[in-house]
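Just the one chain here, laid out as structure tokens, in the form predicted on its own.
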Amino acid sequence: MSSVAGSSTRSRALSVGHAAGWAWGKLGDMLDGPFRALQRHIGAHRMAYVFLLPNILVFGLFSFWPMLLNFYIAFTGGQSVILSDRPFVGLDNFRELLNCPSYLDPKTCPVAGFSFWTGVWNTLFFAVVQVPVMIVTALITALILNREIRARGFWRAIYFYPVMLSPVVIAVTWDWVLKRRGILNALLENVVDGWNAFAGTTLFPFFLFTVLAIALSQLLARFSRPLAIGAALAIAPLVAWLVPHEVWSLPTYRPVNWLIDARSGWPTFWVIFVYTWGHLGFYMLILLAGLQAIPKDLYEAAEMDGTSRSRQFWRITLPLLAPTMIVVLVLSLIRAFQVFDEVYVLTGGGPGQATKMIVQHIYESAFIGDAKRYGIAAASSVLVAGVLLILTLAQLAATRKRAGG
């Protein structure tokens, strides 16, 4: 019965497939005549523009038109979204953003300038720290995953998986981990309590004796093995049984406000960590492709010459991977200047203004609060677009240089 049912299902699937193919063929026949007539009218060399036209229209509607609109709004004032109701103010919005007694101290700036320059400096600090961390971590991960290790495909998928997640999902997940009553504080508290409980047991001196004996014997073995063994047997028991166990106990763990205490620096650290964790797989994949493009015979020749692994890395891997790393550097810089989603969901720009980025300033200027300052938001985004344009041109130059060899 099951074979009959399966045969019937396959027959229905084939029928549906044949029907779809027939309909698709008929549609092609219907369009063939008009397209032939159009080709005779405009010429074969212009038909490419006809096929590109739908994409050009969509791209222009959702990319070019908003860019032109934003550029126009940057030179207007008022709170209306209707363009005809927005008065032309020239460069006033840019002057308000740039009119600051000290760019290094945003507190000396007016309200709009304070928010703008706070976002600028926070974003610059984020980019300067996060980008090198991202590149080094991605390079190390790519080097490891390029080797013949067990379950290499599985580990590549694991590291790439966060890239497929929504930034909001990433931020919410890490918020569960990092809040005061979150997973990290609970884990650290259990570790401290468990260690203190273990330090008070009768087994702890034996554990301490074993660890100290091994450490001392390894440390002194380079001088004299009998001396190492004698010192280990003489010192380790004294330390293990005569030193009170309270000395080895850890202080009671107090839950840390990882995302709230600005003086500790933890909010900035975790913002960089979470963003790096979420985007690491993308850059790792690019570097992995670059590593696999390096000819294997170079490494084989180096091994035949007795070249060490570290020298192979500095003399072969790094120079040949440099063009790929330049692309990764420019891409990660551009993404770092656009950081918003993860940080906004994770910290909301706080505590205070500690993690407020430039894109958050643009968003809040335009959409948060009763006074919607679309002109200030648009002017800020024009300035940021200028920086991104420079980075994009640098990427194009690096790509062309790579293509040219």
Given for the second form:
Amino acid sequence: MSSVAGSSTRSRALSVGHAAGWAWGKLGDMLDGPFRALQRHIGAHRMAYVFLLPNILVFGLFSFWPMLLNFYIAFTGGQSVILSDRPFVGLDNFRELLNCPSYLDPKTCPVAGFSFWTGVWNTLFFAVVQVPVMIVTALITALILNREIRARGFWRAIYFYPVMLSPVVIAVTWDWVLKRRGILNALLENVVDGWNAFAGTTLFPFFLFTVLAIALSQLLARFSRPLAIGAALAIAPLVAWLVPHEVWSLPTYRPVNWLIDARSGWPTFWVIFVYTWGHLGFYMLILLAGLQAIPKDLYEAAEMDGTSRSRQFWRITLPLLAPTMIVVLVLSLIRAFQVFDEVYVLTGGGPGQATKMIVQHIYESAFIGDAKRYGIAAASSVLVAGVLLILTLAQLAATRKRAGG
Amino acid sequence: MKTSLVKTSLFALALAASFGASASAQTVNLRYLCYADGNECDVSRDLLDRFEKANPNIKVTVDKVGFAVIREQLETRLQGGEAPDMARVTNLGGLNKYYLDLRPYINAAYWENNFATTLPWMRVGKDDKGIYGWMTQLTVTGPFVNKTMFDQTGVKMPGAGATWDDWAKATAEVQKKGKVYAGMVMDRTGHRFAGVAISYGAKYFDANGNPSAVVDDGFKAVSERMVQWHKDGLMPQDLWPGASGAKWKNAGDMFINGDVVMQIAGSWMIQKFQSDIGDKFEWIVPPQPCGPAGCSAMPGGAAMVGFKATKHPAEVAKVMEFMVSESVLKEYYERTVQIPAHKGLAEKGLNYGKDVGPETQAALKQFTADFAKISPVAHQLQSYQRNVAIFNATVNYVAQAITGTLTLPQAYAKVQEEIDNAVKK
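Please give the corresponding structure for the form predicted together with the partner chain, as opposed to the form predicted on its own shown earlier.
Full assembly next; the chain just shown is listed first.
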């Protein structure tokens, strides 16, 4: 009975499948006709452009056209977004940005230049520190995840996961962790309080004795093992029971303003950390692909020659990964120059101007404040675009070299 | 048979289309862009439901957005022709050129009689007699104090007539004895700063009414204090030094969490404090602290305005007329717990209801009393078209003097330079 029902279900499924296949085929035939007609009309070699057209239109409308508009606005003044209401001012906006007694000391510049050059130097510092940190971390992660470790797929997914998150989500999440009443401070406070409470218990001297005895015996064992054991048993109890427990207590934990304290340097550290955390997976994936493209037999030959792991890394892995590394370097440099969302949400460019990046200057010039300075913002964008263009050309050159083209 | 079926179908389709078209032609859809400090947009929605019932041909959509949208995106939308029909705004004079003059559609005498103090805030120049909107809230800047902290530490609270320096000394004592994170905190905006500066003699304008020498002795006196108070740890790093540029930051959460003894904010925070602090501690609004030139707060608030880009000016005016009708406005101010900007209602007094606790009642009373003492300079600054440029320049560069990026003289020069640039544009 059940086999009859089963075969009927199967035959129904097959008939549905056939119907879907037939419909799909008909749809293909319908589309095929017009394309064949078009190909007869314009020739086969021009068909490529027909398929490229939708992408070109989208790119033109949403990328190329705004770029042209931005370039035009850079040479206009006024506060209106309507182009016809914006007077042509020539190079005035660029002059205002570049008119500065000392580019190295932005506070000597007038207000527009002050904001621009502060953003430039902060972004340069960010890129110079963050990019090497990112590349080294991504490389280490890729090397580990390229090995045959347990749950490798899971770890790869974990490291890649932040890439899929919105930068704002990343920043808000880390803000919860890092604010004065955040998770990190609560954790550290609990650790300190827990330790201090433990140091006050009667159990603590036994714990201290055990730790000291092991440490001393290990330390002195290289001279004489009986002497080490004797010394450990003599000194450890003295220290553990005679030294008052207050000595072992930690000072009360004062929550640190990780994102606020201007003098500590922590805000810059955390901005770099959070940005690296959020983007690491992307570069790790590229490097992982590069690592997997290295032929395995090279390592096997090296193993047979008795080459050490570190030598294999320096002589095989790194040279063969260099083209991929260059791509990663250029891509991460470009993205470092574009840094904005995470930093703006996390620190607002503060404390003071410590984490104010160039894109924040552009955003604030255009949209914040009473006087909307679209011309200054556009001129700043053009200058930054110049730097990014150089980096992009470098990437293209590197990619061509890699492809042997 | 087949032909008649096709004809019947086409006729039915045409009939349905014409019904749809006539229905959509009759109904006017308006959009109101609203931000809220508390429940202002929700109360507006309630009241507008009533309006829609009485005027079935007008539908008002309330788009509830964050304050940053109003502050940073609204003007760009207005310039780009993507304006809502109405919005709740705080840059009252700055957006003047986009406002719809409601006079042809409303009972202008009623508006002039009842909103005489605040209508000029939305006007620009002496010849501007337009009526553009009404104040959804009338605000007064001033301090909120955690009274419980004073009681617990046994520190005597300064009384009426006390100076800002007296308060700084007293809150520092409470901070020290009570091991509180900070003594005083000021919202990160030049608007709060201005009230204190005017009490110290800041004039903001020259004889011609231009902000040509904003950085005078009064301005400097408060800037120096801000730097010193942060240096001493009386004010926390979280607010003024804690961001860059003119980024706005509210210190309300610090006060609610018991991290500060005093917050310099304003009357719009009352409702939030009532709901979020509850019984955690007792808070009060003391009499406005003073400086050598007086005890002035800064007036302010948010207005519901119409925009001239609207396709339905008469309907916008109808909504406005409904909202400012005395009974509706009374309910609005009472439910949103605001100081009334309407003269008639202010004179008759409002009944904020039993849900409003004694602390809130007392705070409202104090802020209303403070409003009477506001300096003419503060009113002039509030109604100045480019006041946002002054506020932004203040917070941007004084904050940099606090962090040590600039010296105070460098900050003063940049404040004036930025204001001059804005006025020139």
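Numbering follows the first chain given and starts at 1. These numbers were taken from a predicted model, which means no experiment stands behind them. Think of the rigid core as the biggest set of C-alphas that the two forms share within 1.5 Å after superposition.
Point to revise | Large Cα move at Gly25 between these two forms, threshold 2 Å, rigid core | key: Yes, because once the rigid core is superposed, the C-alpha of Gly25 moves 2 Å or more between these two forms.
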